[in-house]
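Given as structure tokens, the chain that follows is alone and in the form predicted on its own.
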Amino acid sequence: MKINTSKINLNKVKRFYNSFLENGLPNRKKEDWKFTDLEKILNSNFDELEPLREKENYKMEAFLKFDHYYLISINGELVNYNLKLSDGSQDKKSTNLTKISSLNDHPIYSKILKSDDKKVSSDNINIDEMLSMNLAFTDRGYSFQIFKDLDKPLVIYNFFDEKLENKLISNSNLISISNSKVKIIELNIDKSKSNYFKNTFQKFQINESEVDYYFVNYNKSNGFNYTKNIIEINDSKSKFGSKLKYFIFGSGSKFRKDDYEIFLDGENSFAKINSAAILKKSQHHEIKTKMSHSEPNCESYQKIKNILLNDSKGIFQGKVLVSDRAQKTNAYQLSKGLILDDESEFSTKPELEIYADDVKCSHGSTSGNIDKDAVFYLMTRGLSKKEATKFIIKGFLNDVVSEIADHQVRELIENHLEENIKNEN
């Protein structure tokens, strides 16, 4: 696989550009992508990937019912927006939104991030091919601040269109949270039916603050997908705590490989990464994580669970690395694959980095097929075999599910996984 670069103006982007072909796209070799070869995996199914350079001047609209604010991108590019309070003004003391167009507005290069990143940004390009790749390439994306509590939701649609085959998304974004309690609902919406490559850089900086994030592939997508997310929770100087609860619902991706590095860096810091997939025809899907404690008394939860059918392939990856200034530190790690078939796998790789001696640390991992005890016994209550395994698949995912506390987010969610359940078997 080659890409097209006739379009663009290689003299600015270089340095990056020089680093991801010295580096090529990452295989088995690298240890952290063990699991998903994407350099088999892309020169398996495209001969050719052009940059998108193309910004669509249309407009979509919002289709959720219940009231939120919005944004709205189609193919990464930032189109609309709606911050307005109910009265109709905005309250400009409350958020900032701004747009990236160029790499100069790249989050690693963002005036609000602190100095010291730049130097680790800029020591990671050497030895990150998919930065690298997202830098020489980047073109669009959006910056929003907020720097007060949201009334209501706020919603990001991502659109994608059917101008998309053969094409390579280079697309970054920066999200700041402030002395806020927001919720935040991405949705994936594509419309395109094509094979496309989407590398996507994300920073999310999060100080005293309160998160509920929810990620939602909302309908099938052919598109390969890899998202890079860095995730900052408070600082050193911080003199409350945040807590992020962040949510994965990624069924009916055709590939994803989501890689989280989530720093505690300031006490009292809470982070819970959960997450609940179908995955079926042959779908890939990865969630990697790094979860670094620096500072005492932080609390850490994961749990991933994919139910796996039909050649599909589901894999965790997770680490907790602990510092030796984390005391009191407590981490729980936990992913569960339910197995329907022989032709689907789920690898699992937990890691625990400790390096202080009063903490509360755990993982675990188990992986089997569906138990065709409950099945018979449900069955003798009056289920359909059919009926029967969709009643202890919705059980298997309903500990994720349950945690939503908003009624119409989890409502949401149901009818995300409802229909991801159907002609499971």
Second form
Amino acid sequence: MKINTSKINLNKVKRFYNSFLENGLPNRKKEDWKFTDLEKILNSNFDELEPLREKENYKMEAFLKFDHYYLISINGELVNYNLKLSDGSQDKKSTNLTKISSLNDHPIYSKILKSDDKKVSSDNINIDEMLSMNLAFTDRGYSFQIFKDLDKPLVIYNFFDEKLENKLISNSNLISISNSKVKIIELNIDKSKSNYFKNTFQKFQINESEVDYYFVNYNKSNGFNYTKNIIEINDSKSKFGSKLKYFIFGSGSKFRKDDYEIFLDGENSFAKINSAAILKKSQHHEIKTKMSHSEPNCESYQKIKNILLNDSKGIFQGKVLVSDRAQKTNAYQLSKGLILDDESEFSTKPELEIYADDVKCSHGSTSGNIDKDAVFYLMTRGLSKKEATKFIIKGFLNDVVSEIADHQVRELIENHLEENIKNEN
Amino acid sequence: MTMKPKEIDKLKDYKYGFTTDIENIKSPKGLNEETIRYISKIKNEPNWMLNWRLKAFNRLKSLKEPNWQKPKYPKINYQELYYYSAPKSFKDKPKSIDDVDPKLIETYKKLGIPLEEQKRLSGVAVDAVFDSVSVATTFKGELEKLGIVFCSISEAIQKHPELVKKYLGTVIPITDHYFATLNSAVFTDGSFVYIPPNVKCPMELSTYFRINASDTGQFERTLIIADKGSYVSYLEGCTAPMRDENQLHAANVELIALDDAEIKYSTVQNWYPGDEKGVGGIYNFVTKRGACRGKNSKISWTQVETGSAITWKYPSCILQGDNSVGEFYSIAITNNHQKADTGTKMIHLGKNTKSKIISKGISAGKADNTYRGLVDISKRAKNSRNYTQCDSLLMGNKCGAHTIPYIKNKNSSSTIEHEATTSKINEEQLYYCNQRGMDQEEAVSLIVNGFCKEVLQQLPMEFAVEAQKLVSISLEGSVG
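With the form predicted on its own done, generate the form predicted in complex with the partner chain in the same format.
After this comes the whole thing, all chains and molecules, with the earlier chain placed first.
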């Protein structure tokens, strides 16, 4: 696979492009990519990728029925938004939104651009293959800050249109939330019919806040997605203890690797990552997490549930790192795969790296088929085999879904999963 | 460099062990073809064996030392090592038991090792006989009646070349990783066991390994074959005297179980771990692998790892035969500056294969303890099962405990369950013990022994007692 750079000017970002060329795409020799050989996957699906430069500017409408604030992007390009708070204030003290159209608009990238350093350590950022690729081609994204409680959920609509055949989308988003309580729903609505590759870098900063974040891949697509998320949870001042609940519902994409690095840098912080997905038709999904506990009294929970059908691959690599300062840490992790056919695979690497003694850390991982006794039991109660199976699948995923506190969101997700179960069997 | 023929002749007389006569004989320093030819010649090996070694050596030239492991170590200069183990001259050694470090004597007393043994272990004694050889001689008659072959691998190469040729290197090929290949090229001795069909070995076979000389690497090779319907339990113990330099121990152990056979392999590893400051100690880079070749075969590994500066080993099972079973029970204790990166690989290839992994890691002082394991259930291995449990205990906040399992399930009829926990000693339990009049150290020892119980009870009786004491000794000074 080649990247066609004939139409773009790489002068300013030459060193990132060169470093990407030098290192190439990550392959299975890299520990982080052991189960997902990106080099091989992209080579077998693309002859050539062309960085997307066209910027769409048509309007798309927010379509969720309940009342909400919104951001709308098309192919990663921000086109519309409504962040006008209900109390009438839209000054810079409550919310602030910036559109990113080059590296210079990007607070972190502009710093990297200026410095000669290979690493920008203060931002927990390590310039690896994927980031240098992102740095070389990023031309779109958004950055927003919230300083005030949101009375309605904020929905981020990411539309992808039909013109993406063999395109490479590189984008970067920054989200910063301070002193507020917010609910964010990110929806991917993919109308593309053909293969494309999207390389996204996102950074979240959460200060003295409570954030519920839901990522939903709304429909089936041929998109290949890699997203790196750096999430810093920090409350240096009050020790109030920020809370993040992050839900991932990725069913539908052909390829996903969602990489999360979560830094619990404030005392009493709380982080939760939950995921539920139904994978089928050769889909390949990986979730990779690194939960870094560096301050005492923090809690983290991870729960990953995958249903695997028709030659699909589900992967979970999850690490819990507890530094010697982080006493009284509670960290739990659970990954479960329900493998429904012999062509599918579920691989996990749950990892604990612990340097503090007064902690409770554990992980569990299971994989296997549906319990035959459970099916039998349901059949004795009058359900058909198909119904019984569906019932158990739903129950398996409900473990994650039931943790969604907001009923509007829960309904949305239940429909999304129902849609994915329905098409099966 | 070659040796005078006279000296080689002299060596041949001491097939079963080394006496004072040969104490000062060493192979040429360094890793090269000469050394390998020397080792092969001194052991009077047939040509095919030499060629096998040389093939491994050629392969070694193109290999690099692995570097993915957690414990990093200073670069080993392979040209500065002696590959044929022979003790240094007497002037370096303690002349009598009184010269031996009292700490070491204390440890031996606690272990209940008799004085004669103590002398031998601390390097005082004159002879350096492998226990395996003496045991073999003692019970040789009885074992021979049953058709069991239990001898050193060098002897097996001479007397049972067909068996060695057929099985050596079939589980750990000479093209394996760096240390395994190094071992294939330069291995010096080790045990060989063959249990004929339908024979249950009536006694535990055991070997005691020790590293005696300085500047030497120890490369033993063990090959155990359990023919159809047979059973054997094999014990291995390891000790080494205290030295300031780090010594390399790169052994290969291959187990082969044919139809309905069972092999139980237990290790109590107590190599010198280095002192409190982390100076000296053994690098224990061992490759242990068992193949359940036949139907209904079973291989069970039990290990108690308390010694070595760095332990780096993954006793593994390749479950090829249908209905075969692999088990791995492990206790790894690290204190002071010790580092352990150990675990297992269970590779399920046959149908209805089962594996069970119980791993207990205890970390104290400034030590690092890692469980690293692989469970791989292939597409063909229908109805397979794995259960894994890894528990870690931390004492103090200068140490680390890590768990890195790789879990792959590639078919829908197999089930994998894995769980791991990390915590510290329960304070209520400690308080309860203190209340009953136990001091802190006794209480910790009791609780830790309880923590390890699941593994300890897998050990044969005589080993279990020793292991229990070892557990308490290893943790001495880590509390409070």
